[in-house]
Structure formats: C-alpha cells, structure tokens
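Below, in structure tokens: the form predicted on its own, a single chain.
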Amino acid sequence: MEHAYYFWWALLWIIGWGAVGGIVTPRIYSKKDLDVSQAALAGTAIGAAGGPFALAPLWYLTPRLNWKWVVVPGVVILAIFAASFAAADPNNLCVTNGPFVATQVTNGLIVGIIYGLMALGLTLIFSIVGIVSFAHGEFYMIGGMAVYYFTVVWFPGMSPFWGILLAAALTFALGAAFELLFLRVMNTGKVERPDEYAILVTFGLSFFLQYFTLALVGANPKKVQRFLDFPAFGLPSANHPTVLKVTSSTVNLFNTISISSPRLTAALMSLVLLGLLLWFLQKTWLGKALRAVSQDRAAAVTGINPDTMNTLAFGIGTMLAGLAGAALVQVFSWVPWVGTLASARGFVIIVLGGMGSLPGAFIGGLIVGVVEALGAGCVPDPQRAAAYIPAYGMVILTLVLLLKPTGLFGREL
C-alpha cells in the first residue's frame, strides 16, 4: 500500500471522534434531562462521520434521536472507509473489480441466511428456556455429520432430502433428551444456582459431543457432493446478452455475480425453513404457546405446561442448528470441531441482533455474513484473509457491546 497513511488517518478519525461522540453526547443529553437511550450510539456514529463539525451542532441543538441519526452517519462512515481504502490500495480487487465485490456481497448474504438459521435456534432457546446453550455449535456439527453418514457411508445413493430429514430428527431428539435429563431440574428448585448450572452443563455437553464424535469418526475432513445439479439454461435480453446463465454447478447473473449451486441450494433451504418456523410460531397452537411462555411464565394458568414448552423449544433450537449444518456440509469440509467457530458466530449474531429477537438473529446473520465475505475478499494475502475471518465477528461483538449492549432489536431488561 503506497498511500497507507490515508487509510490509517481515516481510521484514526473514525475511532477518535466516534469515541468522543459516544462519551460526551450521553452526558450532555443527561444534563438537559433528555432521553439518553440512543445518545451513545448516535453520538458515536455522528462523531465518526463528521467529527467536530457534526458534534458541535448536535450538542448545541440536542434534537430527539432515533434510528435515522445512526443510519445516515453510518453510510457516511462506510463511504469514508471505502474512499480511504481505495486511496491506500488502488490495485486491490475490491477497488478495481466491481463484479468481484458484487459476488462477495452476494455470497456473504447467502451464507448469512444460513448463519441466521443457526442463530434463530440459539435465540429461540434463550427467549423460552432462558439460557444460552454453549453446545449449539456441536448440534450444527452433528447435523452435517449425520447427512454425510446417512447419504455417503451407511446408505450410499440415499436422497439428500431424506438425509436432511434424518439429521433434523436426530438433532431434535438429542436436544429434547438433554433438556429432559439435565435442564428440567432447574425448574424444580433443586439447583441452587441455575444460571451457573446451565453454563456448566451445556459446556460439558459441548466437550462431550465434540470429543465423542472425534473418537467415533476421526479427524479426517468429510465432504458431501452438491445436493442438486441445476439444469443448464440461459436467459438473454435485448439490453444484455446473458441476464441469467445456469450450469450444473454455478448460477451467473449479468456476467457479474457468480454463485455456486451448493451455496444457493443451502440458502434456499434455509429460507424455506425460516418460513416454516414463522408459520409454526404464528399459526399453530404449539407455536403460540411457545411465544406465550417466552413472554410470561404465568402462561401456565391457561393450561400451557412451561416444562413441555422448554423441552420443545430446546429441541427445535438444536434442530435448527442441525439443519444449518446439514445445509452447509455440501459447501465446507466437515470435522468434529467445526461447531466451535459456528457457535462463536452464533453468539455474535444474537448479541448483534438483540438477545431473544428472532428478526434480529436473521438480520444479524446477514450482517456477519457480508462483513466476513468482504473482509476475506479485500485482504490481498489469501492465508491472512482466511485467518482473519473469525476476528471480524469479534470486532462486531465488541462494538455492539460498547455502543448498544441490547443489540439492534433488543430491549432493556
């Protein structure tokens, strides 16, 4: 990077004035007895975008703050960051190759949809059972392993559809059984510190599942062939020679965006499952009972058994993690510890979206997916790019905890 100082000066501006805005703005609003709920986040965004030129009028006028005071400066911050990056490294693919950027964003959204599916399970468990399951990533791993062994090893030639259904049944059964055996006791009053107990017992389950699987199947990576071969065709138009070109392994839009068929298949599966989950929660009696228990445990007076709902919620949550793994086993190589990073991503996503918020989990998954895809694509060294991927989620987590601990859609407890 010949002009790297452009980038570092811009980053110093964003961090420095963002910190000033985030610290000072709530104090000024508090002195004037104004609402401070959005002051830290808005002050940080406005300070990072405009520095003293934007903070001075904000502190003088102290207008009522809402999401617009965060979104608009956020766009400006992204523009400053992009311009400084382009000036620092003008030969970077993310600067010179528009189709490459479009492909990275699209693939990030597609993977983000699947991340969102996994995080929805974690959010569902938290909102109803009231715990954070530290074994969630291991159910993601088991879902992928189940599809591999059902369709490749035990029953070669079995349709991936049946493999996915069996993986869903297996992860649901394991999750429900674990809740019955180890978590239901928390509701009997026999556990002195239920929160600490839940952390320890789910951590123990995580280690057990990971190392038990390692002992059973070994450490060699597993991979499943793509589930579907798309029929080859193209859609030309008068203004563009190829609007859509489909082969057995890729989908190409406008000769610009290239999507592999395994990723697209996994994303479509996730969207269908998300739709089914929303239908279940909104339209069925069991779904309404789950939502009632998540809002108030006193729903028991209407005939709903909270213990049964806890078991059902934990089973559905682990099943969603297993289905996310079943969808992605055709994309990535599968090893017994693959759930560790997936679990970390799940925690980042639910904190970003807001603990207990189903829409927040889905949107948080999209954000993490896009950030990871762009981060990996814009780092010139491929080895460093792969090593930095987990760090992007941690950066997002740190920023959210500092600026808005409740997440994008979370509520104050």
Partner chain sequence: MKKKLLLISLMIMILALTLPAVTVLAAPPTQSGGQDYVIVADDWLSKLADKFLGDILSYPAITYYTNQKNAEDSSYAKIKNSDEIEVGWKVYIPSKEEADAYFKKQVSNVGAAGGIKIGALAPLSAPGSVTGGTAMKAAFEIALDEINAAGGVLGKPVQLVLVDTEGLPERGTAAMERLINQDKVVGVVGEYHSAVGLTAKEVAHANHMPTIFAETWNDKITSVEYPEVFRIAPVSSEVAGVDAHFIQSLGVKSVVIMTENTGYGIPAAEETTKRLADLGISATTFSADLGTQEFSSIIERIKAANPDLILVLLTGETSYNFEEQAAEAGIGPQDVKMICNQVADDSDSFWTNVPDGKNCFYRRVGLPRALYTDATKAFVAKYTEKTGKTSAESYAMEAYDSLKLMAQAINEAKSTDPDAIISALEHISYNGALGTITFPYGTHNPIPAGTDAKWWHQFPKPAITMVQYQEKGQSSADAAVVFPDAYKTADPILP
Second form
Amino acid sequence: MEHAYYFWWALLWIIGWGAVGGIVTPRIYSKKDLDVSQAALAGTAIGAAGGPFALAPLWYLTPRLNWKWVVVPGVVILAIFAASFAAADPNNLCVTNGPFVATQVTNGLIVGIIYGLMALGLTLIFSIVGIVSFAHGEFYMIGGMAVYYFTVVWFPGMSPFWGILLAAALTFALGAAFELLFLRVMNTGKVERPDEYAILVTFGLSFFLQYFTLALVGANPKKVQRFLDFPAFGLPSANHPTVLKVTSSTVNLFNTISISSPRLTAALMSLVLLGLLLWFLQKTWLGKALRAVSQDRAAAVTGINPDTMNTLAFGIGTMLAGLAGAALVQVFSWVPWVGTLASARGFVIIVLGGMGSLPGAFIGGLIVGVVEALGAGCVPDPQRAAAYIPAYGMVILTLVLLLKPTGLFGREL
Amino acid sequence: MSQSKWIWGLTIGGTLLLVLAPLKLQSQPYIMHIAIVAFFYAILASSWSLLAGYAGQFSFGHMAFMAIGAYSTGLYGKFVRLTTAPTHICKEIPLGKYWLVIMNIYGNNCLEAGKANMPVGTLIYRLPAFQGIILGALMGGLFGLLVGVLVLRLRAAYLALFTIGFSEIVRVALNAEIKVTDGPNGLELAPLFPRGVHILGYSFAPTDKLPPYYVMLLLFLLSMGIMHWLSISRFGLFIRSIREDEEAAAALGVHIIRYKVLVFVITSMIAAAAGAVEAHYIGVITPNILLILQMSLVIAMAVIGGLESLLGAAIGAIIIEFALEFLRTSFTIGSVTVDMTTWRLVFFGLLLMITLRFWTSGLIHPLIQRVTRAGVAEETVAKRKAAEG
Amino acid sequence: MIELDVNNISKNFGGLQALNSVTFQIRGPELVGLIGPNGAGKTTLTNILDGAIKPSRGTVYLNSRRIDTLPPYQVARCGLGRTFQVTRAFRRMTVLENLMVPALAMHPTARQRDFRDKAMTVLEFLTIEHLANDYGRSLSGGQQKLLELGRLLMLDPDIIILDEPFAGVHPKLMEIIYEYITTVNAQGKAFIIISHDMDTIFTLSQRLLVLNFGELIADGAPDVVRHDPAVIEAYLGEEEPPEAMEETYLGKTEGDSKDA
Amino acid sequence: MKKKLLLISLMIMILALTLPAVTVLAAPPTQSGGQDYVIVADDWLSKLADKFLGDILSYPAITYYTNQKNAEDSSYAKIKNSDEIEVGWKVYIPSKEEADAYFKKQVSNVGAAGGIKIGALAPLSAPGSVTGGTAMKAAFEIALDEINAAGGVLGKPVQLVLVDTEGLPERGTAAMERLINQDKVVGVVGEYHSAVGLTAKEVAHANHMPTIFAETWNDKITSVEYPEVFRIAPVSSEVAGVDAHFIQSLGVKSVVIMTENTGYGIPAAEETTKRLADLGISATTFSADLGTQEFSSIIERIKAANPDLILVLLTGETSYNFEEQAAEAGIGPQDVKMICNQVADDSDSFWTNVPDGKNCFYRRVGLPRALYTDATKAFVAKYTEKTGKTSAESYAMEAYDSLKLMAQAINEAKSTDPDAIISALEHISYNGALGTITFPYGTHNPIPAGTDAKWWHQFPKPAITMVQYQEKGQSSADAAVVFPDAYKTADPILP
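Alternative state: the form predicted in complex with the partner chain, after the form predicted on its own:
Below is the entire complex, every chain and molecule, led by the chain shown above.
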C-alpha cells in the first residue's frame, strides 16, 4: 500500500464517529422523548458515514428513524471504505481490474450459496428447538464422509445420487438420535439452565464425533470424483463461445469468469434443496406443524407434539448439514476436522442473517461468501490476505452482535 | 460445626501436600512438569467456573485472555530492554541513570544498530519475567474490561458466539502478524528465572522444575484464595443472583453492569496471569493454544469437576490433566488393541456429554458438597421436623 | 413521608400506545390497587416505575428524586421494590442467600452475618424459616412467592409493587400474603398491588387505579370505582362483569410472558 | 462419615497419581587399578580413552569414574560435559576391568527394566499432521521389528516408547520430559513438526539426551550446535536451494509461492525467496492457514499475477485443495509449471484428491528409485505392505532410519551412556533407506569457519530430487525424475 494512511484514517473515522453516533444518539432521542428503538443503529451508521457533519443535523432535527436511515448511510460507509482503499492502494487489482472483481464476486456468490445451505440447518434448529448446535460442522463432515464411504469404498460404482440420499438418511438418524438422548430432557424442565446445557452438550458432541471419526477413518484426505460431467457446448456458438463456454470441468462466462463444475453442481444442489425445504415448510402438514411450533411452543395446536417436532427439526437440521457436506465432498478434500471451520462460518452466517431466519441464513451465506472472496482478493499483502480469511467472518460476527444482535432478518430479542 | 473443621483440615492438608510433594518428586521432572501444567489448567478451569458457573457468563474466549497475558509478557521481553546508555536510535525513555529502550517492532533491530552509539561497558538488561507477568495480567484485565462491556447485552448462545469470534480474531491476528508475534513458530520467552535460583544454600538451574512449580503453585493458591473469598463475599452472592435472574437482581438493588464487567475483568486477569507464567515456563507460546480444542479442554475440565464449584473445577482439571497424560499409551483387551492417542479424546468427549446429561453438577463437586453441606442438611431436617411437629 | 409522583407517563412500543399520559400521586403509606383488563398497560407501568423500561414521555419522582431516568438497581436503592408476575426466586441459591442479596445491595459495607438475625425474623414472619438452607428451586410456587416478599422486606423500600401476588396461590398461603400486606402497610410502607382477584383487591386496597388501553380511567376508593361508569364500560366491553374475570384469567397467568 | 471418607479417598487418589515409584540406580563397583592423569593441552577424553583403554568410545567410563572420585576427593575434576575439559584437571583413568564393569553395569541397568527403551516423537492427533504422524508410526514399528529380530541392541530387546506431540511446541516439551524422566529412554528419535523440534531440542540439551530428529527441517534445530542433537532430515534452507536451482533450470522468471502459515511454511518460503532472488528470479508469497478449503480468491490473484511457476509449500489436504482448485481454475499443472507439495508422493491419495494433477512436479527426499539400496527396497516393500500405500514417504523413511540409526549407535557405543552414544553417532556410517548416513561435523570435527552452523550434526547428503507425474494416475514409483541431472530419467514435460 503506497498511501496506507488514507485507509487507516478513514477506518478510524468510521469507527470513531460510529461509536460516538451509536452512544450519543439514543440519549438525545430519549431526552426528546422519541422512539429510540432504531437510534443506536442508525446513529452508528450515520455517524460512521458522515461524522460530525451528519450527526450534528441529526441530533438537531431528530427525524423519525426507520430502516432507510440505516441503509443509506450503510451504502455511504461502503463507498468511503472503497474510496479510501482505492486511494490508499491505487494499483490494487481490485481497483484497476473490473473483470477480476467480477470474478471474485461471482466466486463469492457461488461458495456463498453453498455456505448458506450449511447454515440453513443451523438456523432451522435454532428457530424450532431454540438452541445453537455447536456440533453442526461435524454433521457436515459426516455427510461428506458418508458419500465417500458409500460410493467409493463400500459400494464402488454406486451413483452419487444414492450416496447423497444415504448420507442424508444417516445424518438425519444421528441427529434425531442425539436429540432424543440428550436434548429432549431439556423440555422436561429438569435441566436448570437449558441454553447453556445445550451449548455444552453439543460442544461435547462435536468433540466426540470429530475424534470418533478420526479414530475410525484416519487422517488421509478423501475426495469423491465430480458428480456431474457437463456436456460441452458454447454460446453463441461452440466455436466462438464468447458468452458462455461449458466444458466437462468448467463453465466460463464472457471468457473472464470461470466456475468449476463441481462447485456449480454443489451450488445448484443447494438451490434445489433450499426450494425443497421451503416447499416442505410452506406446503406440507408436517412443515406447517414445525412452523407452528417455532412460532409458539406453548400454543401447540392439537395433534402436534412439540417434542416430536423438536426431534424432527433437529434431524432435518443435521441432515441439511450432512447434505451440504455431501455436496462439497466433490469440491474439497475431506478430513475429519473439516467441520471446525465450517461450523464457525455457519455461526457467522446465522448471526448475520438473524438467528432463526431461513432467508437470513441464505443471504447471510452470500454476504459472507462475497466478503471472504473480496477480503482474500483485495488485501494488498499477499501473505496476510489468506491468513486472515477466518477473521473476516469473525469480524462480521462481532460487529453484528454489537450493533444489531438480531441480524438482518431476526426477530426482536 | 464439625464439618467446617474438616474443611479447614482438608484445605490445609491439601495445601501442605502440594507444597511438600515436590520435595519428594524432584527426581521426577516429568511428574513435576505435568503437575505444573495441571495447576495451569486448574487455574483456567476454576476461573472459568467463576465466570460461567457462578456468574452464568458462558464465555468461550477464556483462552484468548490467557494468550493475551502470555503474549504481553512475551512481547515485553522481546521488545523492551533497560540500558545504562541511550541508543539515540530506538524509542527510549530516560529513567534516572537508565534508559528504557523500546525496540522498533517492524524493521531492523535498532538496539543492535544502537550499540555503536553506546560507550563500552554499557549494560543491557532484559527486564525480569515478573514484570512481564504483572503486565500480562493487567493487559488481560484490560481486554476483559473491553469484552465485558461489549457483551453486557448478550446472553447464552449469542455470548458464546461473540466470545468464539473474539478468540478466533485474536488467534488469527497472532498467526498472521509474524513480524511482531513470530506467527505460528511461536514467540520464545526467557525462563522464569534466567539465572536460576539460589536460595538457602540450594541452587536450581533455569531448567529445574522446582522453582516454576512453586511459582505456579503460588499463583494457583493465590487465585483460588482470591476467587474463594470473592465467591463467599457479596461479590459471589451478587454474581450468582445475576446468573439466576438479572432483572430480579437489578430490582433488588444489585448493580448488574458493574458486577458482570467485574467478573470478566477478574477472571481474565487470573487467566492472563496463568498464561504468562505458563508461557515463561514452557519457553514458547504459539497461537495454537487458542484453538477451540484447547478451550474445550478447559470447559470439559470445569464441567466434569463441577461447573459451580471452584474447587471441583480445579480438582477436575488436575485429575484430567494427569489422566490425559497417562492415557497416552495403547492398551490391549483380548485381541483388540486400542490406540489411546486417538481414542482418549473420543472417550473424553463422551465423558463430557454423559456428565452433562446425568451429573449436571459434575463428578467432583457433589463429593465436596456432601462434606460441606452434611451438617447443614441435618440442621434443616431437624428444623423441618420441629416445624411439622 | 412517602411521596410518589407519576406525571404524564406515556409509552410507545413502535406504533402501539401502551400508556397514555398516566398521572397519579401516592402520599404516605397508602395501599393502592391497580386493576385493568388484560393488555391495559399495568405491567408496562410497573416496569416504568421500576426503571426496567424508560417512558417515552413523562416523569416519575420518588421522594422528590427523579427515578424514571435511573436504572432499576438505583430505583431499588431509592426505595422502590417490586415482585414479578411470574415468580423469580434465585433458584440455585439458598433461601437465606436469596434474602442476603437485597440486604447487601442496600448496605455496601455490611457483611452477611450482620443480617442473619433479621433474615431469620423475616422468614419466621413468612412461616418458611425451616427452609432457610434449602435451594430456591426446591420450594413450591407459593413458597417462592413468600420468598420474594421476604426479599422485599430485606430491601426495605418505601413503596412495594406486587404483581399478581395472589395468582395461583394456595388459600392457606393467600392468608399469609394478605397478612403480610396489611402488617407491612401498617408499619408505614406504601403498596401498589396489581391483581385480577377482584374480591381480594376490592376489600384489601384503600384506593384503586384502573387502567384501560393505557389510560387511567379511574382513581378513587374501591366503592367509588366499583360504580364508576367508565370502569363498568371497560370491563363490560369484554362482556364480562368484574367479578367474573378472575377464573378466566387465572388459568392463563402461568404461561403469560413477563412483558405482556 | 461416609461422605468424608469419599473426599479423603479422593485426596488419596490424587496423591497416588502424583507419587509414582522411584527407581534407584545402584552404583557400579568401585575398585582400584586405574590411574590418575592430569589433562594437558590438546587432550580429548576420547583420545585418552584410545590411548589407555584402546577404544575411543570408552571415554564415558573416564567421565564416570572421575566424577565418582570427585564426590570423595575434590582434587579430582567434576566433568559436566565430556566435550569440555580443561588443562590441569585431574581425571581418573579406570583400568580396563573397571571400564568393562562400568559398561556392563550400564547395560544391565537398562536390561533390568526389561529392555532398552528408545523414545520416539510423532504427531498423532490434531492440530498436528496426523497423516505424517501415522506414517512415521508405521515406519517405527517396522524398524523396531527388524531391530529386535536381529537380536536387539547390546543383546537386549528394544522397547519403543512413542509419544504423541500433537504438533504443539508445548507438548513437545512435555513429551520429551516424559520420555527422558518417566520412561528413562536412552535416546529419542523422530518428530515431524519443526515447531515441536525447536522446543524438544531444548529439553534434550538440558537432559543431555541423544536425539535424532527425523522430519524437522528448520535450520535452527542444528545450528544451535547442541552436542545431543542430530538430524537426518534435509535442512530447510538447502531444500530451498534445490527448489531454486530446479526453478532456474526451467528458465523461469517469476514465481508465486503458496505457503502455509506454519513453522515450516513461513521460513521455507522466506528462504526460497532469498535463494530465488540470488538467481535473479522474482517471487511473491501467498500464505494460508492449514485447513483452508476455499482458495478461489487467492487463485484468481495468482492468475492475475501471471507467474511462470507456482511452488506449493502447503502440506496435507490443504495442498490438495489448492492444487485441484488451481487446476479447475485453469492454472493447474497442465497450464502453468507447478511444483506440487511433496505429499504428492503418496500417489493413491494424490490422484484421489487431485485428479487433474498430471504434470505436477514434486520434490522427493530420499534416494531416487533407480538408486534404491537393498535396505530401501526392503523397507519400501514392508511399508507398502503394512500401510497399503503405493510408496514410502520421505518422512516414513526418515523415521525408520532414525530409529535404526539410534540402535546401531548404541550397539557401537557398547553402552547406553549418552556421551558414548553421541560419540558413536558422530563417527557412524549407517546404511539405511535414505542411503549411507554420516554426520561429518561435530565435536571431533568442528565446523570450519565460513561454513554455516546448520551443518552441525547434520546428515549432509539426503538425496533430493524433482519428480514429475507425466501420466494421469501414475504411481509415484513410476514418476519420472527430472532433476538434478545426475538422477534424471526423463525430460520435464512443460505446459
């Protein structure tokens, strides 16, 4: 970075005035007897965006605040961030090279969709069972392992479709069994602090599953061949594929953005599963019953046993994690500890999207995917760029928890 | 009140045992080593039990505070020197006859370059490890204050996630900022007593285990003492009431913000001090100590020992540390050989889950409680009978 | 002399007007009942008095000190104590420890043993002294209510707000609570009692406040309020006479959330 | 009472845990018959041993008896380190019988415990490289079987005490402490992670424990010149040199190094960059945490940098993830010259995880297949049979050799005395899977001025070759050796 100080001063400005806005605005609003529900967040956003120039009129005029007062400054903050970055490092590829940015964003979106699938299960469990499962990453790992063992080791030549189904069944069964053995007791009122119990017991489960798998299958990385070989074709024509070029292993858009086929398969699979899940929750009796329980446990409609719904929900949640793993075992090399990073990312996504919100998990996944891609793609020092990948998500997580713990689409706490 | 005599007797007896045991075990440096590490984990587990068990703040960032303590003293030892002459190149603060030299973190070693400017006979001192340890504890407290303030509104899963995030950010930063922290190679630290210990006619080399054993034991007893005193004083009463019901506690006049932040500060300071001593003892600290695995070890120790008992958590930690160490060998049942290097963690995870499920208050704590509450229960039964009769 | 001044308190939740310009005063050790149909704003009002939520407009003064801007713990130290609709005993602390919390919170330099005798006296008064070393969670629901009342005595406030003290309580315990209120009131403490138990509240209180849709529609002696047309209207709006409210409501209180 | 008993029994349990049996070593018989001697200039203990006892490796007996005498009569010197003696010291030179008695006692001391114990270090659980650790474990077991089948050492069976280091430096300290003080091993071999080696060597030094490191590449491990520490793995900076020269031979101008954020990866990348710069080749380093799965952003950046060659210093599954994703993104080994990570040598695993890995170069440590000695062939045969892998990784060979080397050194030392073993190692010539291992520089042949300290107790010639998978699915046994010219079997296929 040639003029790094531009960037650091801008960041300091954003953080400093954001903090001032976030702390002072609610006080001014409450002094004036106004609605303060949005004041902290909007104050932070407006302070970070405009500093004293925006805060002074805000505090003087104290307009009624709604989501627009957060979104518009949010865009301005991103603009300041981007502009100071561009000024600090004018030769950065992210500044000079449009196709590069487009490729990074596309990559981010594609992996974001897959992250979203992983987080869907986590958020589903939270919305119905009311707990955050710290063992989610391990079910994801088991999903991938199961596909490998079913289709490569035990039944070589088995179609990946059946492998995925079996992996889904296995993770569902494991999740449901765990719920019955360890979580159901929470509903009886015998557990003194159910929230903390759930955290610790799923934590123990994650420990157990990871080392159990390691002891069983060893540490050699495993991988499944790509599920689908795409037919080769091109647009506008096969000889001049300027718009779209498909080969068995990659899909290439406009000769700049290339997506590998396993990744695209996994992303498509995620979209299909998301559709199926939504259909299940909206249209089937069981899905409606699940949603009813998630709305209000006490008001369980006649004929719905909330305990059964919990088991079902936990099983479906772990199954979604397993399916995400099954989709990705053709993309990444698979070892017993792949779940650790994945579940950390899952936490980031559900907090960002709002715990318990399905669309939130999906959009949170996209955002995290893009932020990680841009972070790793744009941080100037190549030695730090990728080393900080796990931190990008965690920074989002802490910021969201501080500023808006309900996330983008969460219910009020 | 015979049980209180028992408690005092056992406490004093146990302390004496811990103080005197190494005199016999000196020839067993391996046992001494495990004992030192066990005390380290006992401090972490018991301070975590104060934070999580007593105050109900289920933080997963405890190891981050520990690492902050360790890295603070490590960086202090790496970058700060006391000299008898100025370098004129480094940042330096005159202190009477001495200069406190702060070497530049990035770029060249200015002290080496500055030697040219220093007269012959200039002395360069590394500052004693104990200053670093105190600094580490203070830094831990400072970060504890910061995190404590930030998490005031967060409960249960949100708190757990936030602290995991904090811990991860610390880990990644320690890993990536290689110029400062030496990254994944780990930051090397001077021994606790770089010139050994010479006391009462006995001499101990810097690598001898006895001096660090007593340092760690002292820290362990000191922190147990402080935490025990806190737990039976108003502080303990208030943080437990906050754990049970924040709003009700507030309605009864408890300053919940102050006590929630305070419990973070105190436990963080204790963890940081333990980390600083441990780092000096081991001689190197790496960011891997922040892996979630290490945190889960501390949590499991506290849970198995007894989450709501400082002593239970500490004893749990000591037993588990010894058990995990001795379980590192394979054993054979019939024709099946179980390789404990991998399986011990499987059993450990299972034990954690089963303890949580069936022995909510841990395995050690109930034993302690049976002694301490035995008289109380009898008293209550007698009174109840009287009330009914 | 106890003085509570509630001036023009209003509270909005988003678009919902939970309280609208509520004003009343309490002078001296009055025994005030606060009634109103479900959702009338009673709990919101207590939460504002207690400092748990801040009013959108208006002020509250206790003994000439403004308390609506203070956090709950300071309000408690100013002399306002309350119970909650759902009992909130500290479940994993002994009964004695439960009582020590407010005592020590009020006296920054005191120690536990200074209050042991007082605590035992309070427990005796509430007839639960034999449970002193039991954990809060091992007490029955009614005993937990008594424990909450005991904590208030240790806090020693000027004004005590009781939220549904009689809901779901065994008749025998009800007598104890009744006696508690009258005795403590006689000792010079003011009470604000929220209850759906119309019979009890009408006989117990010297003065009744009636809330409906966030407005204070009546303020006066029970006999006057009973015949106030606005009150009858408010209750008749639900097509049920005041006396009949009790049964239909009691069944629900258990599961009711605290923010109702 | 019952409850109190419970607590007391708990205390006793803890007590029992902290008080293991203390073994007392009996002193060998002290009888006269030897002579006093005052050290003069240019004396070495081993020289005296050779002169008076006829065996240069007998000098530990001198040390031992002198120290015995010192306890009774302070006119005798106290020898702390057999390598450091001073002119004017009075030492006691034992008679031949005394010396023999001493060595017999040494052996029987060890024998009394059921065999001679050798300690081994390997990462067997995360965050260590479990892949490396389990491979090393298998190799140790093969070596152990062979040693004991050949009659053990000093006529006693060898017991191997394998300790998991988890790849954590602090665990390295604990593991060494345990091996030395608890298991009373006579030597330590193995270890995979440099970070662990760095702390383990300190314990080895403090306890004067002969240690042969197997797969720890960090220069510092030998460059501190501890008398106890030996290494048969290549030195990181030398490996970097081989990489750099190979890269130069391909006529490359710009290189991207993709390294891992570990104690191995960062110094290796720095050293390679330095070496490349000396050769006029520019290099950019990207680093990622071990365990990173998703590389597409980094790969796009590498693509944009348009390097002539990519050098992968990531290990384990992380390297596979990177290599396959690079291939999918169009900068795989078939598009750009790529030196894949050495883990590619496990060809089954490599082709499972990197199906598009044709034309990958990788560096192999150990003899090229054409030059396999009988020992190498025998080991590879046993190893592939035992593990089901297609070939033996370099770290497996190193683990195997480190243990056998230690056994041979003890046999040659005729004693388990650390000084004797160290001396034996300094003079050893051992034929194993890696070729003929010697340690040219040490106490008896100090490092000449101008030579880097890293050569201290370092096996200088581990064969390092560059290999290329020239066909898809090729076994590593058939992969072509393309560098250096001395071992070359085929020309590199370049994209």
